[in-house]
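Just one chain is shown here, as structure tokens, and it is the form predicted alone.
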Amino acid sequence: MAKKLTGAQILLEALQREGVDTIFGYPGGAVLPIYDALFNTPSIRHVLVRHEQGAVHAADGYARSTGKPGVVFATSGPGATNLVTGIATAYMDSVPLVAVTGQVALSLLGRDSFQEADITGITLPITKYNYLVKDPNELAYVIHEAFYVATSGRPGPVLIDIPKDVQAALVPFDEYPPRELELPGYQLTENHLEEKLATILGELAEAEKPVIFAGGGVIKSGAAGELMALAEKTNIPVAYSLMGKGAFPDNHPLCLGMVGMHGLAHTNYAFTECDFLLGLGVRFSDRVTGKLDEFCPRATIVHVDIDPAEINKNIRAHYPVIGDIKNVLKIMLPLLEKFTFKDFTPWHEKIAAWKQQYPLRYENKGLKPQYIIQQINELTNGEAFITTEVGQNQMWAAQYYRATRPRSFISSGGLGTMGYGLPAAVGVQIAHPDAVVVNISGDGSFQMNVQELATAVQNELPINVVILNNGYLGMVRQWQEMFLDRRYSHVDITFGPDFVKLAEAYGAVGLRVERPEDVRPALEEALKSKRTYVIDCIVEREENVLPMVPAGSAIHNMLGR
């Protein structure tokens, strides 16, 4: 005879069966049965944040750094709606996430009840799928299906909304998963690839200036090793998108670095002049392509992606390939032996000349953000987990930090969510307690979720927050300087908190740095400590992120190259 469990107990039992050991969340009235059951579930660690947005970003950071789905709990109404920005962030960057929200009781649905919100309707466009569970007997099946949908194919967020009486209902529970998944409308597509890949390699064998372009799909499919093998066997240079940073080590001789609006000059020139572009798990977003008509104008373009909807969405591919990147490369690598590729030495020499002519550079005067990131890079040898906020800090980090491994550079790419970095760092540090975690931040973005310092301190997380404090909403100011005649409209935030005292108020350690020679000692002190540190670096106010491609321009038209 099957035992009986409440809906809340079934939820927690199912989460354990799915391998969940950590949940980020914030309780409230509509999830009281779940939190009561959680009290008796010591095998799951619950991290109490200070705001639901912090919870979902922390779950996101946990997922990006581990490859496992992040899980977040929130109550109904405002608790659920506070998740929306984080869910959209995960959706845009294809992060596997399962959000569980409480809902008012079934009898109160649709009556504008206290803390009622139609969260499934609200999140419909920003989730892979969502559920309102009205039958407690369906709860276990829904959870199993939700984890499958979140992690299979192109990963993404799934939301499960559970009314309070469904959580409290007592129903039979005897096995998990309760039955085979039935998903006739959810088909994972993959071509029969060998013949198609042979055709593509035949075309590549005729190329003289090829480039491999790695996106976040390479990291998500665990294909970094196959990418390395492909690059080294063919001697083709590798560039990456912001989401692809870490897929190929920055210190490898074949690495071109980041392409696009704030990409490196030699990389943008290489894209413009290449005659063959192999895009792997990329979206060809507007920040990458610039003016579409002038993007890789001479190249045969191959686009490999697991999501058919991405093919030909922004860039028309001569050879579209639908498939998981790791699987595709596993098929492609043995086929390489059948082809003889040209000598790419002249191509490498041309790229080297661009690198020498247009290096990343900044004026060595005052305290510069670029210098601070270089110091972080030197002290961590490119092996730390880096989270970023969004804005100038994010782009400087992408340009100057040299990541050496996948899943180590964690940043909000598609949605560009300010306030992402600190809670994401919480999730990363929870997942990797012995690792070095550095959140590179701006003073504006840091203030958007600064309350999560309390979460970091309470959980004794040795997160290092480095604020590049210029007293501005820096990237907006840069655009106003460059494109709006320096009309600095509402971007001055010099009236702000004393970040050292703020850190101390939360129980963290605060340091202030105003001179270049003081950067390294402050970083060394923080990195060797087991406490949460906030280093407030007072940087040059009007430093710009360069090079920069003006919005809508071709990527070879760069300012400050």
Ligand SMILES: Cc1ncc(C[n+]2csc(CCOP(=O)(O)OP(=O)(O)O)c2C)c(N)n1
Second form
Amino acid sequence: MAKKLTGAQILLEALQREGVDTIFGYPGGAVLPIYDALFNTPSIRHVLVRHEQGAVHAADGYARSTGKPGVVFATSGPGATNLVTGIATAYMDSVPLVAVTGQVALSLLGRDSFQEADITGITLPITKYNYLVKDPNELAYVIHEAFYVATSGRPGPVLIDIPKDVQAALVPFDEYPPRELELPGYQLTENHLEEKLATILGELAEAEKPVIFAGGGVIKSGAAGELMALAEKTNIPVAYSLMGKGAFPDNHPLCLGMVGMHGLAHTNYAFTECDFLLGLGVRFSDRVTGKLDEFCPRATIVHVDIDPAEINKNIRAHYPVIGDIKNVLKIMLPLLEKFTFKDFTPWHEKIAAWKQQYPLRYENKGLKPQYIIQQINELTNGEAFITTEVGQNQMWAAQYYRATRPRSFISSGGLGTMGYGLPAAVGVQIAHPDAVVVNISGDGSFQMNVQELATAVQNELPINVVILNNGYLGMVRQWQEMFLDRRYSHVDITFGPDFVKLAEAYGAVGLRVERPEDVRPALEEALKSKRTYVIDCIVEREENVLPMVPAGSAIHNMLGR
Ligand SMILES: Cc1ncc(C[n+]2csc(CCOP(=O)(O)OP(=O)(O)O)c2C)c(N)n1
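Complement to the form predicted alone: the form predicted together with the named molecule:
Full assembly next; the chain just shown is listed first.
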């Protein structure tokens, strides 16, 4: 006789078999059986957040920083709908997540029951796949499949909605996984690419001004080592998208930095002038390309991506290659020996001249956000985990923090979710208890999920929140200044809580910094301490992120370079 378990017990058993040791969540009526089963599952750490949005961003930060899927629990109705922004954030940035939501009992489904929301319907366009499990006997299989789908191919979020009576039902459970995966409609690509890659390298051998463009796919496939080998063997410069930051070390001589709307001037010029662009795990978002017709107008474009749907979506590739970046580069590297490439010295010199003419710069007067990030960079040697919020803080972090490792720069790129950074820092610090974690924040974004300070303090997480406090919704103000004749419509947030007192009210340490000379001592104190710190930096109010490509313009048409 097979042993019998409740649906909730099967869920927890299955999660353990999938290697899950940490779950972020928030309980409620429709997940009572799951939380009851969790009470008897000491091998799983459950991190109780203060808002379900915090749970999903924390799970996302955990996933981005480890490469393992993040897992989140929420109750039905408002619990589930509070996950929506976080699920969409993960979907846009291809982050593997498994969200488990409680649902009203089967008999109550479709009756506007208390705390009923059609979460599978709501999340259909923002999940890779989702399930409403009506048969408890299917639960183990569904969980196995969900983890496979979330983590294979192009990763993404998967949601499993489980009615309360399915959680409570007692059914036989004897083996896990109960059966082999059968996914006829879900095909992952197999590569036999030698011939195609040889053709591409033949083109590259003709090129005089090539650029490698690395995106988040490089980090996700664990291909940073292969990318380094490719760059060093060929001597081709490497640029990255926001999602690709960390894939190639910022301090490497071949590193060009970030391209696009707030990319570096020499990088944007290099894209416009290059004759060969090797895009690796990028999706050519509008923030990267600017005006499509004028993006890399002279280049032969190679686009390597694991998701066939990415090919020719935004940019027409002369050579599309479908495959996992690491696999593709592994096939490509030995082929390099067969080709002789041009001497790229004149190209490097041209880029160096742009770099010298248009350096990243700011006027060092008063307390500047850029200066603060430079200090964080110096004190951590580019080796910390950085999470960001969204807005100017995020772009300055991308420009001025010099990341040295993949998975260390963690930011909401595709959706641009304010309120992401603090809970993401919680997830990162839970996954890496001894690492230095810094959340670079704006004063607006900080207020969007500030309640997670409680989670940080309760779990004794030594997170460092650095608020670049300009009293504005800074990035919106910048657009209004530059494109709307300084008509500052509803962006002044000078009225707000005293962040030092707020930090203290949560049991964290709060510090205020108003002068450049006080930045370093405050950061040193925070980085040394094991406590949660909030450093409120009162910065120049109307500082802008430059250079900037106006939306829809060609990327070489930068303002303020
Ligand atoms: C949830 C959400 N709402 C609105 C926006 C639009 N938005 C983008 S940047 C920004 C201002 C951010 O202000 P703040 O957090 O203070 O950062 P700063 O730009 O000043 O660094 C806003 C409102 C967004 N990205 N996310």
